[in-house]
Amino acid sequence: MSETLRTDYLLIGFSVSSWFAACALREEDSSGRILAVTEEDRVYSRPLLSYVLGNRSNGMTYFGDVVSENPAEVWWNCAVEKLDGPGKWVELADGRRVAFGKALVATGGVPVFPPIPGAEGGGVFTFTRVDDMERMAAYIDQHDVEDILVLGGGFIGLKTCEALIALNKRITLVELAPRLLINMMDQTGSRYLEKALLKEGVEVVLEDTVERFERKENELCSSVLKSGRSLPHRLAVVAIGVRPNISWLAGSGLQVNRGVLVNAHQETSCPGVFAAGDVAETMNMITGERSVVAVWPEAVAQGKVAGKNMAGKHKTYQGSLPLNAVEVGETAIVSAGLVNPPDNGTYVTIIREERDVYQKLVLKEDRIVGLIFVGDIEKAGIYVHLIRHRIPVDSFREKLLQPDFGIISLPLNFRKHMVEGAGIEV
C-alpha cells in the first residue's frame, strides 16, 4: 500500500457547498491545509446548466477566479471510493490514503435512471453535469435534432424544456403524475405552468412514461409509451430525479437514511466527519421533518455552517427551506416551503389570480410558511425573507399580496433587518 498522505480538512466532493466551507475554513485558520477532491475537471454553477445550453450565459464559474481565489487545493478527476469515519481516512480509486483532521462529505446527487429497453446506444441524457449538457449541445448539433423527449415533469425536466425552448425545438414533455411539479406546485399553479409550456409549443403528455426507446440503424427515432402511443424524436433526457450520492459510504461508520445524516452543525453521526449540500439529510425548517432539500441556497448555508465548525466554531444550521425557481418561455415561477398543506383547520391561504398572474400565500397562526407566485415574481425575495426569518404577518396581513406591497410595507424593525441584514433571496 501507498504512503498515506495527510490534510487538515478534506472536502470530499467539489461544488457550491465544499466552496462555501473552504471559504469559512479559510477565515477562521489561515494556515490549515484544505485539500479537495473531486470525480469533475471543474467547478462551476449547476442552476446555470440550462442558460449554457440554450445559449443565454456564456459561463459557468460563479466561484470567482478559481486560481487566484480558490481556497483550497484541488485534486481533479479524482474519485474517493472508501471512507473511514471512526479512522478518519479516505482511500481513492488509484489506491493512495489520505488521512484528515476533519471531513466533509458534498458528494452531492446523482440521476435517477431506470432501467428502459433501447436508452444504450446514445441519444439518452440525463441533465444534472456540465458534461452532460456538453454531450447534449454536441449529439443536438452533430444530428441536427429537432424533435427531443424530456420524460419527467419535475424540476430537472422543466429546466431542460427550459433551456429547449431556447433553442427552439419541438418538445414533448412525458410525467406519470396527475400534473406537473407536483411537490412544488398546487394544482391550479400547475394548470398555470401547463398553460405556459402549451404557449411555447410543448406537448405535455400526464398519466404516462416511456416503456422503451426504439433505434433504426442505431438511431435513436422514438419512444413507445406505456399507453401504447409511439413519440418520434431524435434525442431523450430522463430527468425523473435525483437521489444523494451515499452508496460508497457502505462502512463508512456514518448514518445514512436517504441522505447523511446530520445535526444542526452539519456533522454527521461520526465526530469530526461533516455532510452538506445534497447529499445532507437536514431539518426542514417548515415541517420539521428530515428531508434532502437539493436547492442552491441551502447548499450554501449548508457549506459555510459546516466550514465555521469544522474550523472549532459552533455555528448553527437553522433547517432548510424548499425553494425552486424557473422560467418556461415569458413565464416565471417561484415556489417556496409548504405548498400543499393538509387541511386540517391549521393553515390558511391568501390568493391573488388574474391573466396570467398567480399568487398564493400558505399561512400558518401569523407567520407565512408557503407561497407559488407564477408570472408575476418582482417581490418574491420579500416573502421567501419573511417565511426564511419567522416574521410575524399579522399587523400587515390585509396588505399581502397587494400590488403595492413591498419593503415600505413593513414595520420598520423588520425593514431595517432587511436593508441591513441578509438581504433578499431569490
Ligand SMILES: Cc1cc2nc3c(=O)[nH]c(=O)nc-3n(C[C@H](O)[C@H](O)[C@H](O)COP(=O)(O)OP(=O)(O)OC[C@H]3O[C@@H](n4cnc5c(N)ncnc54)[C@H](O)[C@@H]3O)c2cc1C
Contents of the next structure:
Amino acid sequence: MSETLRTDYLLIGFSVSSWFAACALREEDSSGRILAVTEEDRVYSRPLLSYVLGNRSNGMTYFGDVVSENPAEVWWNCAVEKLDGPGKWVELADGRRVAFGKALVATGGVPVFPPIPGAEGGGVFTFTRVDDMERMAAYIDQHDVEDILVLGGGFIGLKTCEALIALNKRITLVELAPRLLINMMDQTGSRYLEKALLKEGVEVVLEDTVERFERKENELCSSVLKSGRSLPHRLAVVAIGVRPNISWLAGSGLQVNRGVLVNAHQETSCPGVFAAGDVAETMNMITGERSVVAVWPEAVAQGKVAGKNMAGKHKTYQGSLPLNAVEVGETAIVSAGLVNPPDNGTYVTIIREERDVYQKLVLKEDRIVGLIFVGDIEKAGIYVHLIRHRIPVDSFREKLLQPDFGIISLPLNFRKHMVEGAGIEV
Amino acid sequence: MKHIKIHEEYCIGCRLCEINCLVKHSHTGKIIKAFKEESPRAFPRIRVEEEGCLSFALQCRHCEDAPCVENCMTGAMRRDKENATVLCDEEKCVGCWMCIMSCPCGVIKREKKTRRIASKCDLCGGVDEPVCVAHCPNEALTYE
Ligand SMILES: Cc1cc2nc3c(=O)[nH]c(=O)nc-3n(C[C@H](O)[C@H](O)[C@H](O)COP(=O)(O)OP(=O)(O)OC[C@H]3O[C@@H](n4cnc5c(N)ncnc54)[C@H](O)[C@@H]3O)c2cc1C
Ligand code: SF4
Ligand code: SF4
Ligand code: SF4
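Alt. form predicted in complex with this ligand, vs. the form predicted on its own above:
Let us now look at the entire complex, which starts with that chain.
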C-alpha cells in the first residue's frame, strides 16, 4: 500500500455544494487544509450547460468566483473509489489513500438510463456533464443532425428542448406520463407548456415511450415507440431523471436510502462525515418526509450548512424545497413545493387564469405550500419566501394572486422586516 | 455605503419614480421618445405598490446576503465588493430565472435583449443621486 496522505477537510466531488462548503469552512477556519478531489477535469455549472449548448450564453461554463476565489486545493481527474467512514479515509482510483478529519460527500447525481435495445453504438446521449454537452455538440455537427428525440419531460428534458430550439432543430419530446413535469406541474400548467413547445415547433408525445432505437449501417436513424409509432431522428437525448451517485459508497458505513441520509446539520450516520447536494437525502420542508431535492439552490444551502458544521459551528438546514424555472419561447414557467396536493380535504388551491397567465397556489391551513406560475412570474419570489418562512397568510388571504399583490399586502411588521435589511427603513 | 430608504408615510403614489426610472433606462433617455417612440418600451426597475391611501415605491434592496446572488447559477448576479451594490452582469446572464424565484421582494424582471436577461435596479449605474430619489416630490425616497 502506498503512503497515506492527510487533510483536515476532504471534499469528495467538486461542484457547487463543495464550493459553498469550502467557502464556509474558510470563513470559520483560516488555516486548516481543505482538499477537494473530483472525478472530472474542471469545475462548471451544470444548469448552465443547456444554455451553452444552445449558444445562449457567452460560452463560459463555470459559475461565480469558483475559479478565481477557491479556498480549496483541488485534485482533478481523481475519482474516489472507496470511503471508510468510521476509519476516516478514502481510497482514490490510483490507489492512493487520503485520511481526513472531516469529509463531505458531494458526488451529485447520475442520470437514469434504462436498458433500451439499440441504444448502444452512438447517437444516444444523457445530458448532465460538460463532456456530454461537448460530445453532443460535436455529434450534431458531424452528422448534420436535424431531427432529435428527447425522452423525458422533466426539467432537464425541457432545458434540453430549450437549447435545441435555439439551434433550430426539429424536436420530438416523448413523455410517459400524461403531462410534462409530472411532479412539479399540474394538468393545466402542462397544457400551457405544451402549447409553448408546439409554437416553437416541438412535437410533444405524451403517455408513450421508446421501445427500441433503430440503426442503419450502425448509425442511429429512428425509434419505435410503445404505441407502435416510428419517429425518424439522428440523435436522441435520454433525460428521464437523475439519481444520487451512491454506488461507490458500498461498505462505507454510511446509511443510505435513495440518497445519503443526513440530519439537519448535513451530517451522515457516521460522525465527521457530511453530505450535501444532489447526493443527499434531506427533510422536505413541505411534506416532512425525507427526499432528494436535486436543485441548485438546495445544493448551495446544504453546502453552506455542511461547511459551517464541519468547522465546528452549529448551523441548521431549514429543509429542502423543490423549485425550478424554465422558459420556452416567451412562456416562462416556475413551480415550487407541493403542486398536486392529494384530494383529502386538507388543501385549498387558489387559481388565477387569464389569457397567457396561469397562477396557482396550494395552501394547507394558513400556509402556502406550493405554487405554479406560468407567463407572469415576476412576483414568484415573494410567494416562495412566504413558503420558505412558513408565513401565515390568513390576514391577507384575499389578496393572494391579485394583480396588485405585493410587499404592501403583507402585515406591517413582516413588511418592515423584509425591506429593512442593511439599514433600510420603510 | 448609501442605501435608498423608503418612507411610506410620505409616498403619495404619483409614480414619478417609475416614470423617471423608465426614462433613465431607455435608449434615448428622453421622456417623450421613451414613451411614444421606443419599441419595445423600456420599463421601470421600481414598483409603486398601493393599497387604499397607503403606498410606497419598492426597488431592489441590494441585500447583504442576497439570495439572488447566492442562487445565480452563472455568477451574473453579484454583489460589487467596493460599493456593495447587487448588479446583474448582462454578459453572463442566461435568463434561467433562479434569481426571480429567490428574490423575496419580487423586484427582478425578465428583459429581452439579444438574449433574455434578468433586469433590476442598478442604482442608476452609480450616480450621486439616483433618479427615482431625485424626482420624488415628497422625499418618500431618500438616499443616505
Ligand atoms: C442539464 C442540467 C440542467 C439543470 N438545470 C437546473 C436549473 O435550472 N435549476 C436548478 O436549480 N438546478 C438545475 N440542475 C441541477 C443542478 O445542476 C444540481 O442540483 C447541482 O449541480 C448539484 O450540485 P452538487 O454539488 O450536489 O453536485 P454535482 O454538480 O452533480 O457535482 C458532483 C461532482 O462530484 C464529482 N464526482 C462524482 N463521483 C465522484 C467520485 N466517486 N469521486 C470524485 N468525484 C466524484 C463529479 O465529477 C462532479 O464534479 C440542472 C442539472 C442538469 C444536469
Ligand atoms: S434582487 Fe431581491 S434578493 Fe437580490 S438584492 Fe435585490 S432585493 Fe435582494
Ligand atoms: S437569470 Fe441571470 S442573473 Fe438570474 S440567476 Fe439566471 S443567470 Fe443569474
Ligand atoms: S435607483 Fe435608479 S435604477 Fe434603481 S429604482 Fe431608482 S431610478 Fe431605478
